[in-house]
Each structure stands twice: as structure tokens, then as C-alpha cells.
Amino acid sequence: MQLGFYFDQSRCTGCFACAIACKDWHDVPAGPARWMRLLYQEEGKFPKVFVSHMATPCYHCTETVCAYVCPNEAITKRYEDGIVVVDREKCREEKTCGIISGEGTDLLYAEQEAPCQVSCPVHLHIPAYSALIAKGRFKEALDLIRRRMPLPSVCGRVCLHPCETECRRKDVEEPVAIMDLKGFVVDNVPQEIPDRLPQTQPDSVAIVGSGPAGLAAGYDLIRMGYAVTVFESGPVAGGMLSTAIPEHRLPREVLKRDIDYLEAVGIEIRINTRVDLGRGLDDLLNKGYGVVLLALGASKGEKLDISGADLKGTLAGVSFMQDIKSGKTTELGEKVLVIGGGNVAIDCARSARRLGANTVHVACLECREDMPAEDSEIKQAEEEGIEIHCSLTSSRVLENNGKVAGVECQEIEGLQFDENGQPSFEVVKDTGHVFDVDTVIFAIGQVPDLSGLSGDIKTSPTGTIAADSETFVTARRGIFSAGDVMNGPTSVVDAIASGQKAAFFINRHLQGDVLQVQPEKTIDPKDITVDIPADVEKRPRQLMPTLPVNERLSSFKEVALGFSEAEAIKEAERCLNCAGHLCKDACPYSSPQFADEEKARMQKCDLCIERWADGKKPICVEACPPHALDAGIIDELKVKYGEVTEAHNFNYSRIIQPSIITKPKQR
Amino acid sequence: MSAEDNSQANGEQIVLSTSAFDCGGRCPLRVHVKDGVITRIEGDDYADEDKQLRACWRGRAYRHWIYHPDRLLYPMKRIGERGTGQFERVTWNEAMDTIVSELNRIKETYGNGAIYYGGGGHMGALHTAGALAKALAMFGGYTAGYGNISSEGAVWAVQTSYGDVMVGHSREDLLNSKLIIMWGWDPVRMVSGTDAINNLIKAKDAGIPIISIGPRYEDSAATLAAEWIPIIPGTDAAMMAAVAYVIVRENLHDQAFLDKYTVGFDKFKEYVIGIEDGVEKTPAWAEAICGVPAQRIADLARRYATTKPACLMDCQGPARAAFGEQYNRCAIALTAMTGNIGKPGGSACGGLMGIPYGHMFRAMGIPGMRNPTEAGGPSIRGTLDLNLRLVRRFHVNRIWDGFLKGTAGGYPADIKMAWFAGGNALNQRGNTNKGVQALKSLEFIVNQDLFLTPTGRYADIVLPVKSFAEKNELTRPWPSGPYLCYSNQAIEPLGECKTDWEIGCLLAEKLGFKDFNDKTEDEWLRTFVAENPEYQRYIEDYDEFKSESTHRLQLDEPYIAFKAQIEDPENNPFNTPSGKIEIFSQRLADLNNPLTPPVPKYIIAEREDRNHPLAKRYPLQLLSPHPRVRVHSTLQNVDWLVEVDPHVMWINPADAEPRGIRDGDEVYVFNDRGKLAIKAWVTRRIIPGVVSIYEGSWYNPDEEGIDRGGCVNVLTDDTYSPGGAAALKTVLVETTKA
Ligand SMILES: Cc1cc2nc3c(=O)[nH]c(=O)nc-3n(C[C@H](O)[C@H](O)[C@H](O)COP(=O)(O)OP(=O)(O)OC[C@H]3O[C@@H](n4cnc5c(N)ncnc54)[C@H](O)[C@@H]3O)c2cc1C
Ligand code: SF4
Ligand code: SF4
């Protein structure tokens, strides 16, 4: 048997009688713990305002994700009535959950995130998804990841994972392989085709550019109920993901999997459709799109301004990568020097090896520790015979018969970057050295290609679109920007975060709200205290199995082979669960509540267990003046109230069935 | 302690009680008590769930109000400067002796007229300040206030048109309507009748279209209305005149009804079509004033006039304005023109909504005594001439000016002492900062309350008062019942608290009035039940009533105001000089005051209106509606309530954006009278050009005089309309980011 709630949104007046009655009955003090909470939504421009409420107690779900993640087994689902109860004694009796302290911040306990989550630009619920993986609940983990992540397959492979840098497991031995765990989940849960999300908002949004920024904005906007069309000039969606990041790190079909999902939920992607950045924008606005988001990326490779940089045999990194991906033949010599120290440089070098170059050097300004490229990438590159040379500046490309004949470099010291990313350093005397190469690839950065951009959209001195750094709106109202076109070259996850923020402000704009919001409460992950239990056993990080080097060089096969199930579980078990409230993070409705003064003792709706015994309904039901609430055996409620839908806001999960039915409010 | 329900296994008792707030409901509460302490509250458990009288969130939070850590538990005397809140505990004896000696001194030095007395807050039969008023009258009298802050405009309008204040229908009659127009009515927030919201929801579910008109998209509108028509505050009468215009021009009015039951429609028509003043009150004319598109006004007029029966619901809020009473009078004219009066599914308008069953207005009290200071004054019974009413009394929204200026300023007395029996006047009258000056000018102030309110901080003696959990009382609903209540005492009084009645008796005793009180609490309550005709009719047994607590009156059919007058006019004339509904009032014509015209009119407020030159400096109109999580200033700081609806200022994005105000920003709101600090709530639920701050939040000035408590009355004015309404919504302000 399953008990549950009925909630009639068209009756709820938003009065809170339910919430206060609940607090009174259960003697819950004022404060952040509100078992019965009320979501408030205000939509539409004045005077066409639409207001709706949704009372959210615990949904007593069929699949209790909260119970799965609880390290103390404090949460159980009762067999006899399906009520999910929490044993508050067991909750936090052992120190395996909530070992985090945000002291010195004004964050409430339940708002505090683990260091990894704070450093993830999209704030994925890392401890909670690790806990789900550790319990073998892969589907649920994927659901949780998808809540904030539009491109899980991509970010399970090529993310720069700033989270791992902050992972506190490093204080025991090494950080948890957070990215690989995500990749494992998305590779191993068979992909179901999700339902198309209904359009509930009158407006449509045009997104120019199908890179991670554009797709992330689209994913959020479509979940907010807008119609979303993405315009892509190229033949494949994905931006750099499809055009530049090499196959050996991100195979096409993996990217396609994520894009298929996004198209299935309703994002329309029009490939081979370049949007003219002048009149084309007016056309879009006139065609009924309420907003245009420019997510054009930064695709123009730069070369150093040194003599010989234009000789035959010099290439720009991105174009080189794009040519390979698109199957164009590239004129590559035997001996290659890649200038640059980031991922693009390493990608160029490793791709050059795969295309048959015998000697491949990489020369960069940074010292080894400061190279922006991924450590594992550098390591794999070295395994593949690539030589890395650090703290070098290139001063001249030597010429022979109009072709590249070598590159002259000097050692440097005192490297610094100004706020525009321009380097300054001193050359060490008498350290001249010549690389004997026939090909030079510049991988020193990209700038956006903004040719034809309408004059009323301002640009910055570094050649990016100048948008409001807070609200992402450009100099022209109704046109927003996000991703690398606004920030210069960053990374996939930064572009995603940027797209999500843009979506947030686009929504405010379309709703006729003031754009600016209060700045978010932020905390430096370094300021988070994690009280690691003394008895944590040292257990090394699971190493990602890789393709043998000889097999790598003969093809563009994916190098990383992925964790096995056992490896994934073992790795996930290494997570310290720094943030408490894993249950709250895992719960799609954030039902678990934490009163601040009691730190991490979870409380939540128990459906007023003791009242049923007296033949009474829950106190919230009894209290509701407009009779918006009811409770009972869920199947009977379905019969009694007929036309009902599942609780809102979670239609992208097929696993968790909430024991609450709602009658949505008519617009 | 008495009257408990089934005692429970765990030693818990359930005591049946009700709220007694000055709110729009009266809710049965089943109070769980264990070891003399309230542990939790349940609501009405009436078997027919649909007819349950469910308490609102305020009643639900009652326990944290009763046991609030700031409850005043002992008498106190002031030891610091007025307003600083420094007090020290004294005995009841000392407190009362001080009061008596000051009363005597003031009486001897200045006469009884120098004593101001006013009350408010507790809504019951016995434990009100009635005994106190009587004791003061026996002492030689006092000066009182005239009117009430809430509804004076509506009262004046119904007296003019109907000569009767019972202008409501039973709430279930809403279901007989074919169209409901909520014009300035937000029953969800103000709870106009505990059963109002459920009946409105049922009406909506039954497919009855509901339209909401008002400057804010209120909770009721958001829940119920299919259509919201935003309107500029203070201009309702203009839009109503235009509605009348369309109805007249298109000949949609019910001439037969008008002929039979009303007088003076032709005069109103002359005004509307412009014969009287040369201005046709067309929708286009109204659009320029009220901001509602002319087409919408015309559509509404046709729809209202052709849908029968239709229920136009006006209220009291829009009438708290410079010419507020005209709004209610116009509404009455409209409902008369469409023949909706006295009919099921219709409405009489007039904003008061009461039905004569169990109504709070008809509660009993201990027999009073005529106030000697008012002897020899003009006869004011039934007069529409406000000036006559103010010969011996201060208008309640003008007491501060009166205290400061006295007889030299044309006021009835020179006040030297004030006794506020509850009411929190400093906070709840216009122009709080003037109030501070006024209170500082007095020689002696007494205040009794459950808390040390902003008013109490200026008092010399404060006396602690019991909550309704600590006493037995007869309570009644307002405005719509029909039911009668007995609120049982749940717990022993906290500290040394007394009720207003007990304080009155104590005063009488100290003043040496022997035999002032000859009955116990129980004896009084029995007497009231025995002597009041309504109890006589419905209550057979006092003790049964007491244990039942909420007694529902079974009416054969829903009550319809003026049904008798409409069905049988010969035998049931209206209580007006003409015996008819007075669209034109000869009594007003006789007053010959253009500001109280004999027919309802839109009159431009010469004061702080949008078009006033002052709007250059203070471009925003200010609303001060009843709060959602307080009852006026009662229930302030109840944590469970504060957290669900923090005190904020509503502002439209169109006003916020140019001022750089984001949602949640701290802002200042100010005009020449004062300045307060509050958080902004940027919302599309309010018309641009208007900001709204709920009244009742406690005044708490900092060193610079900026009110950190967000008491909206530091901005409002201490003025009243020609009909006597407190003009608290005709106010201009500006706001900036703090
Ligand atoms: C070789 C290489 C390797 C990288 N490796 C990594 C890595 O391992 N990890 C990582 O995190 N980041 C990596 N990055 C960086 C990352 O790919 C980018 O930061 C990210 O893709 C930027 O996303 P975006 O959405 O802003 O722009 P993009 O991904 O550049 O997408 C912009 C899209 O807009 C389209 N477009 C532009 N103009 C128009 C127009 N007028 N009309 C229609 N469409 C238009 C473009 O065709 C393009 O598809 C790498 C970048 C490169 C070049
Ligand atoms: S069922 Fe009980 S515990 Fe759950 S929200 Fe309602 S009142 Fe609270
Ligand atoms: S008590 Fe009912 S109407 Fe009030 S907020 Fe809760 S569900 Fe909504």
C-alpha cells in the first residue's frame, strides 16, 4: 500500500496554513526546517501575471533515493504504508555524513556545498551522485547528474574537472575520479529517449551557436517551458565539441548521444544555418523570437606576431583540429613544433603524432606545474613520444625556400599575465635554441569571429562581445550572449555554466522582471573546513584504463576505456561525503530539511504517521482553508480526483515515482 | 480552568476555543493542553468537512503568540525617556495607585475633558475595555475618538444609501451568482468571513467567472480571478461612473427596479451623462484617470449589466482614501441600476458585508454609562454631517493633531493624559512621527497590551493583558457567520496578566466605586447569553453551548440583505428618510457641501494624488493594506508567521529598474512626514506607479529617525475624508536604494 498526497494548485491560495499547522503539530521551531514548504511562481509580464503555488512536503517516492544515499541507513520506507521515515537518532550518529563546516560564512547548513560542488561551475551534486554510484544505483545517479548537466557524456570525458582539484580526498591520498565516475554512469545506463517537454510559455528563444553554451542555455530554457531553436552554421551540432576536440578524446557517437537527448526533450537544432549577425538578428526578433542568445564561441585561431609566422608550414591550432575532424587533408611535415601549453596544444601534438609526424615538440611559456593543459593529457602525450619544453618563448620562425626550417626559442623567467591575459616575462640571456622542425602549429588562443556584427552590440578590446558581466545582456536589449564569445576561450563546463546563467536572465527578461538579482552567496572552496575522520583508510584512486600506446598512434580510437562496474563502485566509495544532506541533494524535491541549530539532524514530513492511527488525516490536510490538500491511499486518490498529473518539475526522470498527484492550475 | 473535551490517554486535554482578533474571521480552535501548557492546535473538526470553519495561518500560529518570549507579564513603570523602552516592574497596587493619583491630579487641574481614552484589539463580549470606559465615565468622563480606522467610508456610504449596516449575504449565496466582481476585495488575505474563501473556490469550480479589480494582483485574484483589471488607486469612483455611463447610454439599466426601490437615479444619471457638469463620464474620460483601457471598462459594464444575477463585491480598503466613501456609494448605485439588490446571487455593496446572524456588531457587553463630557453636545444619531460628530470627539485619525493643537486648533479638548486600552494607536493611526510629538507632549499615558508595543514605549504605566487562551469569553464572527462562539479558557494566565474587564473593575475599586461589579466572569457570560435575543433564540442551554464552543445557526436559506424590502416593499421600507434606497440623498443635499454631494461622484483629491504637484518630488502612490500575517499590529514578530511572509514593499519592475532596485534590496521609502527602511519585493503583481507596504509592522526609529521597523504610518497622513474615512491611501512617496 502506498499513502500519498493530492494537491490542487488551482485551489491553493498560498496562505501557508499547512506549513504553520505542520510546524505547530510537530513542534518545529521557526527556521530553515520547513517540512511543508510552498513554492511560489510568478510568471508573465504585467498585467498578464500568472501566479501559482505548490506545497511540497515529502513525496514518499516509490524509489527512495534519499534512503539509498544515506550512509547511516537512517531513512527507510515503511512496507505497510509506503511512508518514508527518518530515524533522527541514527541520522548523524556516525561521522560519515556532514563533516563539512562553512563557519565564517553566512550560509545556512543546508545551503553549504562540498568543496567539489562549490568548485564545479554548474554545481553538480557530486557527493550525492557518488553515493548513488557506490550503492550501484547508476540510473538514479544519471538522473541526478542530468538535473543540472546538459552534456553528461561530454563532461564525463573532456571536462577540466576543477572539482577534482578541490576534492578533499586529496588530504588522505588522491582526489576522487569525479569526472570518470560521471562518464561511467552515462556510458553504462542504457539511454532512454526522454519525453518531449511541453511548451508552457508563450515565448520562443533563438540561440545562435550549438556549442556547450548554447545547448546548456537551451536545456534550461526548454525546461522552463520556452520553445527553443538553435541555429548552427556548421554541419554538425556541438560547437568545438564536434568540430575541434579530437576523436581520441571525444568520439562522435558519444557527443551525438547527448545531443540526441537534448533534441528529444524538444530543442530544435537547425544545422547548416548561419545567422547573419547584422540584419539577421533583426529578422529573428521580427520572426517572433522574444530573445536572441549569441553563443558563437571563439573559433579564430591566433598566431604569434613574430617573423616567419606566415610561412608555408605554419598552421593555426584550431583550424588544424577542425580540418582533421572534418576530414580535410592537412599538410603536415615530419617534424612538428606546437607552440602553446593548453589542451588545444596537446590535442594538436597528439593528433600530429596520429597523422604520422615522427617528432613532435610542444613549447610553452608556462613552467610544467602551471601548464593549463590537463595533467593526464600531458602524461598521455609523453607516453606517445611527445616532448614537452617549458618556460620557452619563440622569437622567430626560420625560413628555407619560403618554407619553415625551424623555430628559435629562448628561456624565460618571471612569467605573469595581465587581466587581458597578455603575458609579460624576462628572457634569460644566452639561452637561444633552435627546434629543427618543418611544421609549426600555433595553439596560443582563439578569438571570436564577429564579422558583420550589428553595430549596436558592443565588443571588448580583446575582441569578444561586451555583455553585462552580471546579466549577460548585450548593449541591445533582448540580445544576450554566453560562452567563449563573451569570455574568450574557456572550457566546456565554463561555457555550460555561462549558458545556464544566460538562460536564467533570459527568463527574467521574458517575464518582464528586473534583470538584476541579489549577488549569490559565494564561498571560496579553500575556506571550507572538512573534518576528515581519523580512521579513513588510505585507498588509491582507480586508474582509468587506457588503450596501449601502439594502438593509439595508429588511429583516433578513444584512449580512455572507461571503468568497469567494480572499479566505479570502488572509486565512488572513496568519496568522503563531505557535505551532509546527501539525502536533500538526491531528493528531486529537496524534501529533507535541516534546522540550523541542530546542524545535520534531518527532519522531514512523515505524513503525520500517528494521526492515521486515530483515523485522522495529516494536519496540513485538515488545516488547508481552501481544501487544496488531501491525503490517502494513492490509488484511491487517483480515482477520487480523476484528472491529475504527476508532480511538476520532475518529468525528466522515469525512475522516481512521487506519491503525490497534482491538479495543475489552468493558465 | 473549565470546559474540556474528551480527555485523552496521554493526559492531554482538548479545550475548545476561538480566536478573538480584530480580523475578518472567527475560527474554532481545538487547543491541546498538557500539564497546563498548550502543546498544539487542531482546527474545526465539524463532521461535514466542507462546512468546517478552518482557521487561517494566523490562528494556526497562535501558540507562538501566546508563549512569545516578549509577552508582557507584569505591570511596569517607565524609568527612561519616553520611547526608549526602559521600564521597571512594579506591583499592580503601585501601578493602579499611580494611575489613580494622576487621574485625580489631571481632573483637578484641567478637568475630565483632558483625559483621552481609546481602545481596540480584543473582540469579545466581556473582556473588552467597556468596564474601563464605564469607570472613567463614573469618574466624571473623558474625551473619546470618533470613528474606526478600517471602515468609516463604507459605514457612511451605507448609512446614506440604506440606513442600515447589515448589507451582506451568506457566503454560500456566492454560488447563486453568474458573475462575481471583486472590486478591491481580497478575502484570502483579510479573511472576510472564515468560510469566505472556500465558498469562493466552490464558485470558481462551479464555473462562475470571477473578475478582480484593484491596484494589486492580490492572493484572491491570483487564486480565483479569470481576469485582473489593474487600476490606479483612488480612481475607482471614476471607473464606476464610466461603467454607469455605458449602462445608461446602452439602456441596460433596470428602470423598473430603480423606479420601485430607489430615489434620485435621474440625478445620478445627469451627473454621469454630463448634464450636471458638462463632462460626459465616458470610458475614455475614465481611462485617462484610472488607467484602465476604455474598451475594458465598456466590456465590463455590458457584462455586468447583462449577466443576472451578478455579484459586485466592494470592500473597505479603497474607501480609506481622500474621498473613499464615493467608491462605496458608486458601487451601491451600480448594483441598484442592475437590479441586483435583495436577490440571491446579487449583492447590496457598501463594503461591510455583514449579516445579522451572530454578527460581531451585535455582541453584548456590560451595560455602559453615558460619558458626562459629551453631555449637552449636538445630537449625532443618524447624522451624515461629520462635523457634528466631531464637536465632542476627535476623529480617530486626527488625534495626534488634536493632542498637539487642542482647543486653540478647533479641537474639542486640550488633552493632558491618554489611556490606550490596547489598540497600539501610535502605530495604527496616520502620521506616526506626529504621534510621537503628540505623545511626548502629554503629562501621563497608560497603555495595556500583551506586548510592549510602540505605543507602550511612550507610556508611563503599562499593564499586562491576557490572551484569549487565558480567559472565558463569548466571541462572534465578523462579517459573515452564521454562528456563535464560546471561547473556553485553556490555560492559567501567564504572569500577572489581567483582562481589560478586570483592569476596569480594578480601577473602579481603586476609585472607590463600590458595587461596580457584582458578577464573576461566568455569571456575566451567563447573563449575556440569557439576555441577548439572539442567544435566547438559538442557545437552549448555556453549559451545552460552552462545551460545544461553536454553535452553528441553521438558516432555512442563505441570508440575502434587503430581501424583505425588495420582496415586500410596502411593509418593509428601507431605513432612510424616503424609505427607499437613496441614490440621491436629500440629507446630503441639505448639507450643501460640494465634497459630500447628494449623488455619488468621482471627486479629484486635492491632496497627494498622482496629479498633484507634489508628485514631482514623490512620484509613487502608497498603499497600506491589511497585512497577511498579522492582524493589524497584533501578531507582530511571531516567528512562524514572519518567516512565511516577511515584511516587504511591493514595487513593479517598471519602477524598480530605473531606481536600480533589485528584488530583496533594502530601500528607503520617504516623504515629508517620515522615512522608513524595508526590503523591496519586485513583483509584477502591482500596477506601476504604486508601491504597497502592509500596515501594522512595529515602529522602530533609529537615531536618525529612520523607521527600521517599516511602520507604514510614518508615511501616511492624519487626515480623513468628508465622510469620515481615514485617508490612509492618499499618500505620495519616493523610494531609493538604501
Ligand atoms: C581543440 C580544442 C580542444 C579543447 N579541449 C577542451 C577540453 O578538453 N575540455 C574543455 O573543457 N574544453 C576544451 N576546449 C574548449 C571548449 O571546447 C570551448 O571552451 C567550448 O566549446 C566553448 O563553448 P561555446 O559554446 O562558447 O562555443 P563553441 O563550442 O565554439 O560553439 C560555438 C558554435 O557557434 C557556431 N556559430 C558561430 N557563429 C555562428 C553564426 N553566425 N551562425 C550560426 N552558428 C554560428 C559555431 O559554428 C560553433 O558551432 C577545447 C577547445 C579546442 C579548440
Ligand atoms: S503530512 Fe504532516 S508532516 Fe507531512 S507536511 Fe503535512 S503536516 Fe507536515
Ligand atoms: S494551507 Fe492550503 S491554501 Fe494554504 S498554502 Fe497550504 S495548500 Fe495552499
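Residue numbers count along the first chain shown, from 1. The term rigid core refers to the maximal set of C-alpha atoms that superpose within 1.5 Å between the two forms. This structure is a prediction, so every number in the text was calculated from the model and none was measured. Compared with the form predicted alone:
Once you line up the core between the two forms, the Cα of Glu42 ends up 2 Å or more from where it was.
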The other form holds:
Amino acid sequence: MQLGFYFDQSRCTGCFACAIACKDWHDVPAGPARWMRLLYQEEGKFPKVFVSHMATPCYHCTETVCAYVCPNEAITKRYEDGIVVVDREKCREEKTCGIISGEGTDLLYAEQEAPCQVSCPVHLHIPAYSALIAKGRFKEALDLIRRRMPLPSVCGRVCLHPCETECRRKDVEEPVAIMDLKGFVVDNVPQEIPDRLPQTQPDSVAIVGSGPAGLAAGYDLIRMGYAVTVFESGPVAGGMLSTAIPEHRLPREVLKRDIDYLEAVGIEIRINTRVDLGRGLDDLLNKGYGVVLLALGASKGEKLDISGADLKGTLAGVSFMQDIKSGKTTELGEKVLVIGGGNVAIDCARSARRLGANTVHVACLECREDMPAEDSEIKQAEEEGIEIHCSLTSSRVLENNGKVAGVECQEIEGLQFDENGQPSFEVVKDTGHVFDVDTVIFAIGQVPDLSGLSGDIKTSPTGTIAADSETFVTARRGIFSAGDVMNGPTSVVDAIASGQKAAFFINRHLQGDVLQVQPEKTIDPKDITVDIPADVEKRPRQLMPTLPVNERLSSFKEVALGFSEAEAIKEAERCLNCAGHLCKDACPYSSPQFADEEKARMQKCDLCIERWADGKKPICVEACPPHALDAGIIDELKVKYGEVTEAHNFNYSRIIQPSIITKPKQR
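For the form predicted alone instead of the form predicted together with the partner chain, what are the coordinates?
Single chain only below; no partners, no other molecules.
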């Protein structure tokens, strides 16, 4: 038997009698904590205003993911009636659940976030999915990751993982291998093709570009109920993910796994379909698309403006990588110099070694500590025989019969970058050095290809699309922009976050919402004080197994081999759970709440289990004047009201099924 709720949105008037009665009955103090919440939603402009409400108690899910992550085992699901019960005496008792100091902040316990989550551009619930991995609940961990991450396979391999930079485990020994844990669960949970999501909104959105920003925006928009079509000019989806990142870092089948999932939920991706950035945008808007999002990326490689930069034997880094991925024959000498210090530069250098170059150098402006490339990639490059030269500027390419004969470089100091990313530095006198090479690969950055862009869409001095930094809207109504085409070259995870923000404002635009968004409370992760217990046992970080060096250079096989199950669990157990409230983060409905009290304990609907013995319904049901609520055995409620599990502006998890049926209010 499973007890559950019924909620009729069409009857609810938003009087909040249920929430007030709930607080009173359970003696919950006034303030933010309550056992039942009532969410208010308003859409549209006067006089066509649509208002709906949604009751959100605990829904006593069939799979209690909250119970898996609770460190104190305070949450259990009763077999006899399916009620999820919280033992408030155990909650936050023996085992630590939150070690962030509350001093100097007005945030309540449940509002605090771990430094890793704050620093993650897409705001993943990192401690919660780490806790699930530590308990061996790999599928539940992947489900949690997918709530915010459209490309988990990709970001389990090529993310810059700023979360690890801020992980407080580094104050004990080393940060948790957060990216590698994400990659582990994606690789070790069988791919289940999800059902197509229904279109519940009348509008459609066109997205130009299928890179991380475009796919992220599409993922959020389709879950909001919009129809989404992505237009990709190339033969495969993924943008630079598919055309420029080498196989040894991101295999094709890994990217395809993520894209297959996105297509299954309903995103239509049209490959080999180039959109004219002039008349083509007019055509899309005239065909009924309510919004066009430009997420073209930045795919044109740049070269330094120095003598000899156009000689035979000079290449642009992005073009070089694109030729490799497309199978084109690339003329490469035996001695190669790559100019640049980012991941593209390291990719080019490692690819050159795999293509047969005997000597490969990398020269960059930055010092070793400030190189933007990932430390693990630099280390692997050095293992493969690539020499890294830091704090150097390249002044000219030497010529011999029209071909590259070397590169002249000089040492620099005082390096700084302005707001547009342009460097300034001083050259150290008498430090000239010539690299004896026959091939030069420039990997110093990329710019968008905006050929034919409509004149009413403005561009910035750096060659990107100019859009409002808050709303992502361009100078032309109905045209938005996101990702590298707007921000310049960034990381994959930053592009994903940009696409998600664009989706948020596209939704507001299509709903006719003209009110400004109140800024969210923001905090620098470095300002978060974590009180690490003195008795924390030191545990070394699990090292990522890699392909032996002698096997790497003969192919483009993936170098990182992935954690074993035992290694992943050991690594996940190292998480300190800085913020606590794992139950709230893991719950797909954010039901658990915490009172404003000393060592706050969970407030969670228990379906008024003490009233059932007397033949009474929960207090909220009794208190509801318009009879919008009911409770009982879930199968009997389905017979009485019909098996409806839809609510306006409320997304039920398709993974964790709640014990509730809902009659939605019609828009």
C-alpha cells in the first residue's frame, strides 16, 4: 500500500490555508521553513494573465533518493504505507552534514552551497552526486547530474573543472576528482533512451549551432515545453566538440551518447543545414519560430601578426585539429613548434606527435602556473616527449625558400591581459632564441565566423556578436546569442552555462515577461569559510589510470582509462559534504526544508501519519476551503480522480516517480 496526495490546480485559489494549517499543526516556527509549500506562478501580460498554484509537500517517492544520501540514516520509507519518515533526532546528529561557518552571512543552512557548487558554471549538485556514488547508487548519481548537465559524458572528460580548484579537500591533501567521478558514472550506467518530452508551450525556438551552448539551451527549453530545432552546418552535431577536440581526449562515441540522449527527449537536430545570417534569420522568424538563438561558436583560428606567419608550413591550430578529425591529409614536418598555452595548443602538440613529428615544442606567454591548459593535459604532453617553454613571445618566423626555417622567440616579464584578453608585457633584453623547426602551429585563439551577418545585429570590437550581458538579446528583437560567438573562446562548461542562461531569458521573452530579474545572492567561493573537522582522515586522491606512453603515440586511443568501481567509491568518499542538506539537493522536488534554528533539522511532510489512526486526513486536506487537496491510498485516488500526473509549470521527475496525481489548470 502506498499513501499519496491528490492536487487539483484548477480548484486552488492560492489562499495558503493549507500551508498555514500545516505550520500550525506541526508547530513549525514562523519563517521560511514549512512542511508544505505553495508555489505561485504568473505568466503573460495584462489583460491575458495566467495564474496557477502548485502544492509541494513531500511526495513520498517510490525511490527515496534522499534516504540514500543521508549520512545519518535519518530518512526511511515505511513498508506498510510507503510514507517517507524523518527521524529528527538523527538528522544532523552523529555524522557531519554541513561544515560551512555561518558567520558573516545571512544565508540559512539550506541556502548555503559548497564552494565546488558555487564555482561550477552550471551549478551542479556535486556533493549530492558524490554521496550517491559513495553509496554505489551510480544510476541515481547520473540522474542527478542530468538535471543540470546536458553533456555529462563530454564534461566528464574535457571540463576545466573549476570546482576542483575550490574543493576544500585540498586543505587536507588534494581536491576530490570531481570531473573523473562524473565521467565514471556516465561510462558505467547503461544508456537508457528517455521518452520524448511533450510540447506544452505554443512557441518554437530555432537554434543556429549545435555546440555546447546551443545544445544546453535546447535541453532547457525542451524541458520547459517548447519545440526546439537546432541547425548545424556541418555533417555531425556537436560543433567544436565533434570537429576539433582530438579522439584521445573525447572519443566520437562518447559525444554521440550525449547527443543521442538530447535527440531522444525531442530536440530536432538538422545537420548539413547552413543558415544564412542575413535573410536566413528572416526566414526562420517568418516560418513561425518565436525566437532564434545564435550559438555559432568561435571556429576560425587566428595567427600572430608577425613576419612569416603566412609561410608554407604555418597552420592555424583549430583548422589543423579540424583537418585531423575530418580525415584530411595534413602536411606536417618532423620538427614542430606550437604557439599558445591553452588546451587547443596542447591538443595540437599531442596530435602532432601522433602524426609522426619527432620533435614538438610548445611556447606560450604565460608562466607554467598560469597556463590555461589543464594540468593533467600538460603533464601527459610532457610524458609524450613534448617540451613546454613558458614566458616566451614569438617575434618572427624565419624563412628558407618560402618555407618555415625556424621561429625567433624572446623571454618576457610582467605579463598582463586587458578586459578584451589582449596581452601586454616587457621583453627581456638579450634573450633571443631560435627554435629550429619546419612547422609552426598558431593556437592563440579563435574568432566567430559571422560572414553575411544581418546589419541590424551589432558586433563587438573583438569580432563577437554584441548582446545584452544580462538578457543575451541582440539589437534585433527575437534574436538572442550565447556561447563563444558572444563571449569569445571559453571552456565547454562556460559555454553550457551561457546557453542555459539564454534559455532562461528566451522563456521570459516568449511569456511576455518584461519585469527585470532580481539578482541572485552571489558569493565568491573563496569567501566561504569551511570548518574542517580536526579528525578528518587523510586519504590520497585516486589517480586516473592512463594508457601507457608507449601505446599512445601510435594511435588516437583515449588516454584516460577511467576509474574502476572501487576507485570511484573511494574517491567519492573523500568529499567533505561542506554545505550539508544532501537530501534537499538530491530530491527532484526540493521538498526537504530546514527551520531557522540552531543546528537546523529537516522539516518534511509526513502525511500527518498521527491523524490516520483516527480516520482523519492530513491537516492540509481538512483546511483547504476549495477542496483542491485530497489524500489516501494512491491506487484509490487514481480510480477516484483519474491517473493524471501533470501540473502546469511543474516538471515531475521521470526518473523518481512521486506518489501524487494532479489535475492541471488549463492555460
